[in-house]
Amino acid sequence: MSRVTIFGAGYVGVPTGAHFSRTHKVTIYDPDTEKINTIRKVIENQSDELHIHEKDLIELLRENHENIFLTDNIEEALKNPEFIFIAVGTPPNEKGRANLKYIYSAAEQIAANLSNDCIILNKSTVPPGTAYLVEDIIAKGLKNKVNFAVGSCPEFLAEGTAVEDLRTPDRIVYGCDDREALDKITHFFTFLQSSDSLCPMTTLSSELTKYAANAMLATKVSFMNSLAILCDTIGANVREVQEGIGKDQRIGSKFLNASMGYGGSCFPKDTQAIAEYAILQDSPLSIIESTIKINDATTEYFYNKIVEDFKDNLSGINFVIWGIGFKARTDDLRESKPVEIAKKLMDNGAHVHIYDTVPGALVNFERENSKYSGSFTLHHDQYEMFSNEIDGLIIGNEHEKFRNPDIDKLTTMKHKYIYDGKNILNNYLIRYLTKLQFQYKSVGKDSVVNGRDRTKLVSFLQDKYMD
């Protein structure tokens, strides 16, 4: 059982600390006293509300409470740890580069307070070379004569399933150029995972692997979104194309869901960061640059589908948005596409009625969008807002509650427009809604309603492909 300190009590730090506490002694440190007290109240059964929303996280914290120590005091946090995992934020700056000020601050605090030999690992997503930067900062500021090594151990967690992702990972990537330290990290993880899931490597390779993985997944999403627009143009169905290529084992079925664009705390930030990093290294990644442009263009494409139904005049128009989190089962609104759509609508005079299955998502939306006060209404019931004043329903994320709506409740709408931003309604339901005079729009599935113009396509081929 090792002694571990986690720097940062956020979306990565808390689930990681809870997971490590299964077999190790864990200290979770954050200078934000409110966050630490929130976790403490949950562990002590005084509250059931954390500052982050993660399935099974509260139960895991309580189950292993004897192995968890919480503190906002840096000296307490660094009492004799064998491993330190830095899990602080790296938000993008105005140029799209990862801002390392919190990493820098953590390194300075470690240097000033470390009093024993230790291995320090960046768990935050950072540009390659950051571990060397941390090593230099600590070496220059070290107050006590101790030995230490710095490496990388990037997280690969999906919000909403972080606890399960930690318990059953595809792989654990970690890197350190100090061979002895690398062996100790391997030993640390063997108490938690099977050895065949471990991926030891050099420091730089580990740092780059995180960006490479997210960039690859984002590229798959943008590739499908490009095809979705082509599908709408010619009358194909992107869901059918997705199924056809997803069963090819060389491609796989994951991250092929076309939608109004990817969002969240990882893909937008990480694709921008690695693209900017590559430019600064004079090795531009044109594929990633295109991925970013496609993502932005797809959101605009979906938004334009909405406004064209109202002749670009949204004054006095009322929309319902189901799902404001960037994906289902999270309260995280960072780079959320439904939030982006909501803001565009409100900027142009519309009023939006918002429902999400996660109450915290509504709380966060209200807190982060106070300037729009009066232009939105939050709801804790999925259907209470429907009346003859509602002009359109926008499906913002993929929660199953939105897949099979109560159609009787929807029929009260003034204009029966449904905008499926996640393509989650099945073809049978879409055709049934169409018979009831609903108008359905999506990203790549419009042919379910509109069919296809066979004559136009034949004429196109005769004109362009007969030379």
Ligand code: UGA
Contents of the next structure:
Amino acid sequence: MSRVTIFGAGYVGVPTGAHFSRTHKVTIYDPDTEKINTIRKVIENQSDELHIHEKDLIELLRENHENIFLTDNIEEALKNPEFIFIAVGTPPNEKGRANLKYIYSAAEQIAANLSNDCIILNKSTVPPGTAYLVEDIIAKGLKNKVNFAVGSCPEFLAEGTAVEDLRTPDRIVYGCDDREALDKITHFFTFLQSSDSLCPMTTLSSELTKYAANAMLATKVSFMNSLAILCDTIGANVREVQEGIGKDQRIGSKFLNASMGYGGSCFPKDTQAIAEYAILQDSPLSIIESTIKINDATTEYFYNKIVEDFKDNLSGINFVIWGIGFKARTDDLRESKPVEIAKKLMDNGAHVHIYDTVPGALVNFERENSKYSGSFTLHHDQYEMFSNEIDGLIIGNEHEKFRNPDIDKLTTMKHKYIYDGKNILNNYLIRYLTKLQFQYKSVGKDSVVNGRDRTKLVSFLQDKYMD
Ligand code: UGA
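Beyond the form predicted alone, can we have the form predicted in complex with the ligand?
What follows is the whole complex; the chain from before opens it.
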């Protein structure tokens, strides 16, 4: 059992700390007293509300409460840890680069308070080389004579499934140029996970792996989104193409869902950050630059499908949006595509009725969008807003509740438009909806309703492909 301090009680720090506490003694530190008190109340069964929404997290914290110590006091936090994991935010600055101010401040506080030998690992997503910077800051500011090593241990958990991702990771990546420290980190993780999943490497490789993973996943989505637009143009079905390529194990079936674009606190920020970093290093990653452009263009494509149906005049038009979080089962609205669409609709005179399965997502929407008050209504029931005043339904995320809607409850709609931003309705249901006079629009599946123009394709081929 090792003594670990987690720096930062956010989306990464709390689940990571809770997971480590299965086999290690963990101190979770955050200067924000409110966050620390919120976790304490949950652990002590005085509340069931955490500041982050993660399945099974509360149970995990309670189960391991004997191994968890919470503090907002930096001296207490740094009393004798063997490992420190920095899990602070690295939000993008106005140039799209990761802002390292919280990392800086964490390093300075560690330097001022560390009084024993320790390994410091960065969990936050940072530009490669940051561990060296942290090492220099600590070395310069160190108050006590101690030995330390700095490395990288990026996090790959996804929001909403953090506890499960941590419990059964595909891999644990960590890097440190100090060989002895690297072995100690390996030892630390062998108490938690199977050794097959461990990936020790150099510091720089580890830091870059984090960006590479997110950029690769985002590129898969953008690749499918650009194919989806071609599918709509020629009359193919992107879901069928997805299945056809995903069954090739070299390609893999995951992260191939075409959608109105990827969002969240990671993909947009990390693709931007690594693309910018590569340009600054004179080694541009043009493929990732394209990934970003395609993502923006796909959202525009989806939005245009909506406004075209109303001849570019949304004044007095009412939409329902099911799912406002950037994906299902999260209250996180950062870079959420449904939020982006909702704002554009409201900017152009529409009213939006919003439902999400996570009540916190609605609370966050209201807090962050006061300037739109009067242009939106929040709902805690999936169907209560349907009436003959509703013109369109937009499916914003992939929650199961939206896959098989109760169609009887939708039939009162004035204009029966359904915009499937996540392509989740199946072909059978789409055809059934069409029979009931609904008009279904998606990203890459329009052919289910419109078929394909065989004659047009044949003359295209005759014209362009025969000399
Ligand atoms: C992502 C990664 O999946 C995690 O491995 C990583 O640790 C995390 O970023 C991070 O860097 O902290 P997350 O942002 O929580 O996790 O969400 P994802 O499930 O990856 O989804 C990201 C976006 O892509 C969502 O908007 C989702 O709807 C979209 N997406 C995903 C698609 O449009 N199509 C897909 O096939 C998959």
